[in-house]
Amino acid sequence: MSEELLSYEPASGEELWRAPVSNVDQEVPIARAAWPEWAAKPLTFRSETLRRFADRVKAEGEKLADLIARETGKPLWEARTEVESVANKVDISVTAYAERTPNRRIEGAMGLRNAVRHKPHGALAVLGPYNFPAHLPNGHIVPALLAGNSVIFKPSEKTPAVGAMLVDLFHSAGVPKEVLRLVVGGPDTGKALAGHPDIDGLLFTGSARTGLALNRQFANRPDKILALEMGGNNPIVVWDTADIRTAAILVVQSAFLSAGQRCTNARRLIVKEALADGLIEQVRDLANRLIVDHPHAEPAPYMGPVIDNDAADGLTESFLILMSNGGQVIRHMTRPVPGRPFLTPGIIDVTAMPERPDIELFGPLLQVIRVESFEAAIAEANNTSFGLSAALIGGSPKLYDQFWANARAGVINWNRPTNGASSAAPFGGIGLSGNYRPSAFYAADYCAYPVASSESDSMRASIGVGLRETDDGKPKLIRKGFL
C-alpha cells in the first residue's frame, strides 16, 4: 500500500482530504516532455486558455473559498478575497507579459535588424505555502504557463486539498494534464522535486529557513532559475499623528490580519515615545475586540486559528521566551479552545530587552519598541536581516521621503498597512526575504529569458584591416609572428 498524505481542518481537527504521495521521478518527465508542444502554441492560445481558467475559478468560487477556509482555518470572507485574487491574476499576468517581455525590433543600417524575444525555460517546479494555498502558487503558475513553460506543482503538505482543486480547475479549462502536474507529499517530496535534474528552475514562496536550504541546494546550478519569495520581520513605525485611533486600526490590520500568517504582517511596532502610551492603549482595546473563531462562525470572525497545533505551540513558547527575557506583557497570548490552534492576539513591549530575536514569528504576535528620535526609528526598522515590508503611519511628506529613502524593504507604505500588496505591482524583498526576483507583476521576468538577435536578410562581410597581399595579388591574412 502506497504512503498517503492526509489533511485536517485546523478549526475542528477533522480529516478533510487524503491522497497517495506522488512519485517525483514519474511526474517530472511527463511535464518535461510536454512543454515544447505547449511552448509552440501561439501566445493568444495560452492566454485564452488561462482566461477560461479564470472563468472556471469564478464559477467554482464559493466551493473553492469554502475549501480554503476549511483547510487553512481563515475566515470565509477572507477566503473569498483569495479566490477573487486567483481569478484576477490572469489578466494581470497577460498585461505583465506584454509589458515586461514583449518582442522588440530595432532597425539598423543596411537592413540589419536587432531583435529581443523571450523563451520559456522548460519545466519549472513550483512550491506553494499554506497561508495562501491558491493565490500564492497561482502567482507563479499562471505567468509560467503563459510564457510557455510546463509546471510541476507541489502544494504545502498542510494544504494539499486546495492545491489539488486548483490544478483540477486549470485542467478543466483546457491546460493539458501533461503540462501541469500535481505532486503531493511532504518535505522529502519537495526536496526531491527541487533537486530533480530535469527541472529547469524552481519558483518558491515560503519560509526563510526553507528558502535558505533551497539556495544552498542550487548553489552549483547557475543554469537553473531560482525565484525565492520568503518572509519578513516587518516594522510599522508610528510617528507624529493626532489621529491615534486610525493609527491603531492600521497597526491592528498590519499585525493580526490572517491571524498574523501573512509574510507582510507587521511583527514590530516602532513608536515615538511621546505617542506610545496612548497608541498602545488603543491597539490593545481593538485587539480585545477581535473575534477569534472558526471560519464559518456567525458573527464573522476577524481571525481563525493558525495552521496547526505545532505552529500554535511554537508561538506560545516564543511569547513566553520574550516575556522571560525582559519583555513587558501588554496583552497575553492565550489558547481559547483546548486542543485546537486558536490564538488570541499577543502584544509585548520588548524595548528593554538587551537582545531581540531577529526571526519571523509567523502568527498574531506583535512586539513593541519605543524610540525617541525618527533616526532611531529608522535604525530600529532596519535592525533585521529581513527586508520585505515596512510602513510609516503619520508624519509629513518630508518625513515619509526620509523613511522611504532609508528603509530597507521591497514594499514601503505610508499611512497604509504593511500587508495587502497589489498584484499589479512587483512584490518581494531583500535580505532573508528573497533573492531580488520580485513576483506579482514582475513574475514575467523569471518565467522567460531574453534572447538578443542580430538579423539580416542577406549576407554581407568584409575584413578592412590586417590583411597583406598574397603572391597572386590577393589579400592575405596576417597572423602575429607568422608570415
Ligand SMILES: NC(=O)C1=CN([C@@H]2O[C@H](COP(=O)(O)OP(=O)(O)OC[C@H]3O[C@@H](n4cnc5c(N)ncnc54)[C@H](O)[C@@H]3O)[C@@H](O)[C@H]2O)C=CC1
Contents of the next structure:
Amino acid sequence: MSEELLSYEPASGEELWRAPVSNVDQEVPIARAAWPEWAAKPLTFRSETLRRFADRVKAEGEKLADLIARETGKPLWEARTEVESVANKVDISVTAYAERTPNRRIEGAMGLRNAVRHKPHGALAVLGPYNFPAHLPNGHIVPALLAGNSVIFKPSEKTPAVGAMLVDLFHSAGVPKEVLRLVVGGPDTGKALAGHPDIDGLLFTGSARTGLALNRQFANRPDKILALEMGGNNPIVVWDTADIRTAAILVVQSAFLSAGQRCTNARRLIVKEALADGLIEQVRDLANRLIVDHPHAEPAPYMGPVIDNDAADGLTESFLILMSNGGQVIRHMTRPVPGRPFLTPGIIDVTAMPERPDIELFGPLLQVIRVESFEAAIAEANNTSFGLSAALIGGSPKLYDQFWANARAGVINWNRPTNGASSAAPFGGIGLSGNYRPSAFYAADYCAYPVASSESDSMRASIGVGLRETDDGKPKLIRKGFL
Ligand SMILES: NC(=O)C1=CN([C@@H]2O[C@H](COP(=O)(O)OP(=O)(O)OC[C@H]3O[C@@H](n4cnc5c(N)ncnc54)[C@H](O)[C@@H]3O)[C@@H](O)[C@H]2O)C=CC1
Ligand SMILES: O=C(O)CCC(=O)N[C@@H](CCC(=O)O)C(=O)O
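After the form predicted on its own, can we look at the form predicted together with the ligand?
Time for the whole complex; same chain goes first.
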C-alpha cells in the first residue's frame, strides 16, 4: 500500500481530502519529455489556452473559493478574492511576458543585425505554501507555462486539495496533462523534487527555513534557475499624523488580515513615542472588535483559524516567550475554541526587551516598539535580516522620501498597508525574504532566458589583421575588410 497524504479543515478538524503520495521519479520524466512540444507551439496558442483556464476558474469560482476557505480556514470573502487573483493572473502574465521578455532586433552596419529572443528553461518545479494555496503557486505556474516550460507542481502538504483542483482546472482548459504534473506530498517529496536531476529549475514560495535549505541544495547547480520568495519580519512605522483612527485601521489591516498569515503582514509596529498611547488604544479597540470565526460563518469573520494546532501552539508559545522576556501585554492572544487553532489578535509592547528575536511569527501577533526620532524609526525598521515589505503611515513627502531611500525592503508603501501588493508590479524581498528574483509581474524574468543572436541573410565573414597572402609569393598583410 502506498503512503497517503491527508488534509483536514482547520476550523472543524474534519478530514477533507486524501490521496497517495506521488512518486517524483515517475512524474519528472513525463514533464521533461513534454516541454519541447509545448514550447514549439505559438505563443498565441499558449496564451489562449491559459485564457481558457481563467474562464474555467471564473466558472468554478464559488467551488474553488469554498475549497480554499475549508482547507486554509480563511474567511469565504477572502477566499473569493484569492480566486479573483488566480483568474486575473493570466492577462497580467501575458502583458508581463510581452513587456519583460520582448523579442528585439538591433540593426547594425552593412546589413548585420543582432536579435534578442527568449527560450523556456525546460521542466520547472513549483513548490507552494499553504497561505495562498492557489494564487501564489499560480503566480509561478502561469508565467512558466506561458513561456513554454512544463511544470511539476507540489502544493503544500497542508493544502493539497486546492492544489489538485487548480491542476484539474488547467487540464480541463487544455493544458496537456503531461505539461503540468501534480505531485502530492510533504517536505520529503519536496526535497526529492528539488534534487531531481531532470528539473531545470525550481520556483519556490514558502518559509525562509525551507528557502535556505533549497539555496544550499542548489549551491553547486548554477545551471538550474532558483527563484525564492520567502517570509518577512515587516515593519509599519506610524509618524506625525492627526488621523490616528485611520492609522489604527491601517495597522490592524497590516497585522491581522488573513489571521497574520501573509508574508507581507506587519509584525512590528514602530511608533513615535508622542503618538504611541493614543494609537495603541485605537488599535486595541479595533482588535477587540475583530470577529474570529469559522470561514463560512455569518456575520462574516475578519479572521478564521490559523492553519493548524501546531501553528497555533507555536504562536501562543511565542507570545508567552515575549512576555517572559520583558514584553508588556497590550492585548492577550487567546484560543477561543478549545482544541481548534482559532487565535485572537495578540499585541505586545517589546520596547523594553533587550534582545528582540528576528523571526517571522506567522500569525496574528503584533509587536510594538516606541521610538523618539525618525532616524531611530528607520534603524528599527531595518533591524531585521528579512526585507519584504515596509510601510510609513503619516509623516510628510520629505519623510517618505527619507523612508523610501533608507528602508531595506522590496515593497515600500506610504499611507497604505504593508500587504495587498499588486500583481501588476514586481513582488519580492531582499535579505532572508528572497534571492533577488521578484515574482508577480517580474516572474516572466525567471521563466525564460534571453538568447542573443548575430544574424545576416547571406554569409558574412571578415578576417581582420595578420593574414599572409601566398599566391604571388610575397607576404602581404590585409588589415581589414570583407573578403
Ligand atoms: N514572499 C512570498 O511571496 C511569500 C512567502 N510566504 C512564506 O511562506 C511561509 C508559509 O508557508 P509554508 O507552507 O509554511 O512554507 P514551508 O516552507 O513550510 O513550505 C513551502 C513548501 O516547501 C515544501 N518543503 C518544506 N520543506 C522542504 C524541504 N526541505 N525541501 C523541499 N521542499 C520543502 C513544503 O512541502 C511546501 O510545499 C511563511 O514563512 C510565509 O512568509 C508565503 C507566501 C508568500
Ligand atoms: O503575487 C502577486 O501576484 C502579488 C503579491 C501578493 O499577492 N502579495 C500578497 C501576499 C502574499 C502572501 O503573503 O503570501 C500581499 O501583499 O498581500
